[in-house]
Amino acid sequence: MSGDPVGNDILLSVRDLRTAFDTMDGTVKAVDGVSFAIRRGETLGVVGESGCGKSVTALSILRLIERPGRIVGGSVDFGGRDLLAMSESEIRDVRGNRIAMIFQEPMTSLNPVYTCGRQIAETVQAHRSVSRAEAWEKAVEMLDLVGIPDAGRRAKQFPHQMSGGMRQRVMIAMALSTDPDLLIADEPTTALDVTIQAQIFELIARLREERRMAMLLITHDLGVIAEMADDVVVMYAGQVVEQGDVRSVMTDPHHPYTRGLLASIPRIGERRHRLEVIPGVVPNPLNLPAGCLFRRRCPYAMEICETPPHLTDLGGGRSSRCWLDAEGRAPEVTLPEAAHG
């Protein structure tokens, strides 16, 4: 779901979201307002070029952002409760608990001097009141649910032993060991060859499907995000600039941005004598331009975009940041000066 969310079939819901890391050189606002909400049993997608903002956003929802960097304002309701106003043994209670999350490489994530079952059944024993027998037979399990091989065997190797589908795959184990409600997924499959990487997909959405978990799933892939989303959230330079159900975004994109990026997909059976670019670079965090922080790179670019679009509903569930309304067209009067507050 998009937008401001209403009803009581939400599970998590962030609201103006705002982190911010300060630097020798200034503060750079790596999170800026951004706001959407997931439902039971659904996934949103989040995408965007690499520094957007995506992983801190996942961070910022789990708690984890560490120094130089600070969680500035927002809320971010799970059930009923803002993870941001928790104690921290409140909130260590979610984290892998309700709330699981696969990290992009797993060799950094693993410990290395322990086994994988055993990484596995400290997580289950650090959440559920189990003994180190059955939390050991609850990893083989999980080892075994996730696809791997003589799991029992398996679950006494250690990280480096395995190869790096194995590995994410141990990841997948532990992130579900404890039956979250959500799952977050940080480009999961970043360091995978690309068969892989859709076995990992393929993986990932039949467990959501059985345990009826929502997700959170960070990509830059487009291609995923059509294949595995119920909804998308476009993000740029810290900000959402637009969002909205999968098929509706990827068939009739409305911010340039969101065209430009799909733009840039390689189709089967179209030729094409060079792909599409998007022109220019992300902006410096620390000098962002004014307005629309996008205008720099935009074709649409006009004078209004001096001034900073808001994210505006375009209906239907979906909303935009950006001045062409929802038929492409530019505003036919520039804004009163009032408005740039």
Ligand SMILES: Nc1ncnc2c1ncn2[C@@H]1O[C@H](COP(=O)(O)OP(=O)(O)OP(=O)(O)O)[C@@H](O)[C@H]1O
Contents of the next structure:
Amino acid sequence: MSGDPVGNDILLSVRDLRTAFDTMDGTVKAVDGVSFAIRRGETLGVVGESGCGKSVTALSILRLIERPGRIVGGSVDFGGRDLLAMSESEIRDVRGNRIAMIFQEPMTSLNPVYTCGRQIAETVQAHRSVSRAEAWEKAVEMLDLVGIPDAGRRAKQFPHQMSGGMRQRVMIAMALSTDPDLLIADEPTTALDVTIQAQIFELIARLREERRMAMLLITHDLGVIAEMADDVVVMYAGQVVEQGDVRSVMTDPHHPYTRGLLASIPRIGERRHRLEVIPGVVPNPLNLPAGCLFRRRCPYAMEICETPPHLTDLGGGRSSRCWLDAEGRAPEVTLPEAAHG
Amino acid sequence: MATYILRRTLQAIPIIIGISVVVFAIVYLAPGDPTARFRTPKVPPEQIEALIRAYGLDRPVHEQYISWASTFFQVWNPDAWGYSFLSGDPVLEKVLYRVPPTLLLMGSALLVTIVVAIPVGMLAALRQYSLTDKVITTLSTFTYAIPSFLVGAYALYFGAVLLPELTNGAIKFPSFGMESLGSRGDPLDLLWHLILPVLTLSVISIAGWSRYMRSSMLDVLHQDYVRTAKAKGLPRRAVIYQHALRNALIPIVTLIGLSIPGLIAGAAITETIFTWPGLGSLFVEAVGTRDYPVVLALTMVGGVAVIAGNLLADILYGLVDPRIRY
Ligand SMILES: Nc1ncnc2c1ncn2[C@@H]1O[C@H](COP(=O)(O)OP(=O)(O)OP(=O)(O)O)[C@@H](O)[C@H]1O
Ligand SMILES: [Mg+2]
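Alternative state: the form predicted in complex with the named molecule, after the form predicted alone:
Now the complete complex, all chains and molecules, led by this one.
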């Protein structure tokens, strides 16, 4: 996808997005030059370890970054307009209307003092000229659509009267109530039970299909990406380290970090003493190592890795930020048989 | 809800009994003697003896307590709270007479405090770390640290001395009592008398309440649901007033309930400075003259007010926060 985007097929294109947080100890470059694009009706997965900047990327798209954070540079092209250059009232027209978002924490993302129905109706009224009664009707219809039984009664309930799974359904109902072109789903199931997780993903997949809606799906689980996404962006320490279509990235990962992530997915029927995890920890964002950010954890680290690698176009919409690729695809390098217990 | 209130009221009974025992013990053990001011060489010792007997001060302490406590709640009897050592008037009447001025003074002060402190605290929170915020925060810290008698003294000096001098007597705030002689309850005259003491009381409480409001608002502004409200594309107005403020006021409403006892007990120092004829100044007088029946009665009123205020705070909390159901 770093290749030439196919004209108006592209719905949203993020270019060189940079977002930083000014903390007491210095400036944290939480997102440092991220670029990707989402095609109309398709799902782009963003995957990476905790703290790699997935949520900050998503929030930056809708300009929801709060102080001490600030968007330092880049552009977010949406329908020919740069979201980052819009006026406050213009971006408000996009938020919740053409781009909707659901969050990681369903338990705290709804306002405790208003009923669920009211919170959905409010979204509808903010973007459509409908009466209060019509907005309420729409809210009940949406609750029904996301599989909440007895929606008319549930709409009158407060968030605390619902389970986490139900609340996330309410969030989804709210997000879809305005028929957005793009849904940003930031780890929508992380806070939920495993059985509920599957239900929520099923719901999202079904609704996305029915409405031909594009989605930016954030997760730290490559398994979810394999199920739900068309394309994938792998992030590490605020940067994109690999991207491409899901099938080829999963079957033929280039970046050692992607390989590590793939190796850490347990496969059914496979007997292993322990899961392969990537050794080491994410570098301290205040004190990033010079050169490749993954170097200290990389089994292939070489001398050249002390110079920062650039994102190399691998053709077919794929790219990877690794010297192995930049130097012409390295000959078969096998994983060293190190940390097996 | 009704059963909740009933249950809480029943629970309050042992607490009130406990308070009465403690209050009585403190007053009984307090140094000083109510007959001290009669003990001059001119008063024969037999008369002192007679006085002590008349007051019942010669009886054992538990008898004194029981005779006092057993009649205390018979508020329909004018003599339920005994008689003032000082004037011989029924204490109940004396106290009731002082209630309206205190409610008026403290109620006005609370109203002014709320009306000023909530917008000020909100403004500071919305502009966190800005110059506005820093000025508000510094000013409120500074004001909060001034003792109320100093604020009262400055208010008196400014309103009743400096201002008349500067305006050649055109503006002169009254420094004494709650009405001018012969004003016959003219509301404007009353308002005029209210200004300085209300100002004194509210300056300090505005400082405290605005800081409280600021931190409550800041807390709410960082909540996920406020981010959700923004992400929905609501205008800033709706995000702040409907989503943030509504939640930030929940702890404030509780605070209002909790400040009810202070409202009833009055502000002893401020009332004394401005000779406001309320419960606070009555208390100071009663302590000064060791008028024990009055001290006991006022302390009990204060204790009951604390319990009632707590109950009220909990009820209000249940009304404004849908998560709380009794
Ligand atoms: N409010 C903040 N103040 C300072 N730094 C922040 C703040 N929010 C985020 N960051 C920085 O941004 C980095 C990326 O955070 P982000 O929330 O995007 O991670 P994430 O990839 O979504 O992780 P997770 O999987 O845990 O949700 C963090 O490591 C942190 O250093
Ligand atoms: Mg996140």
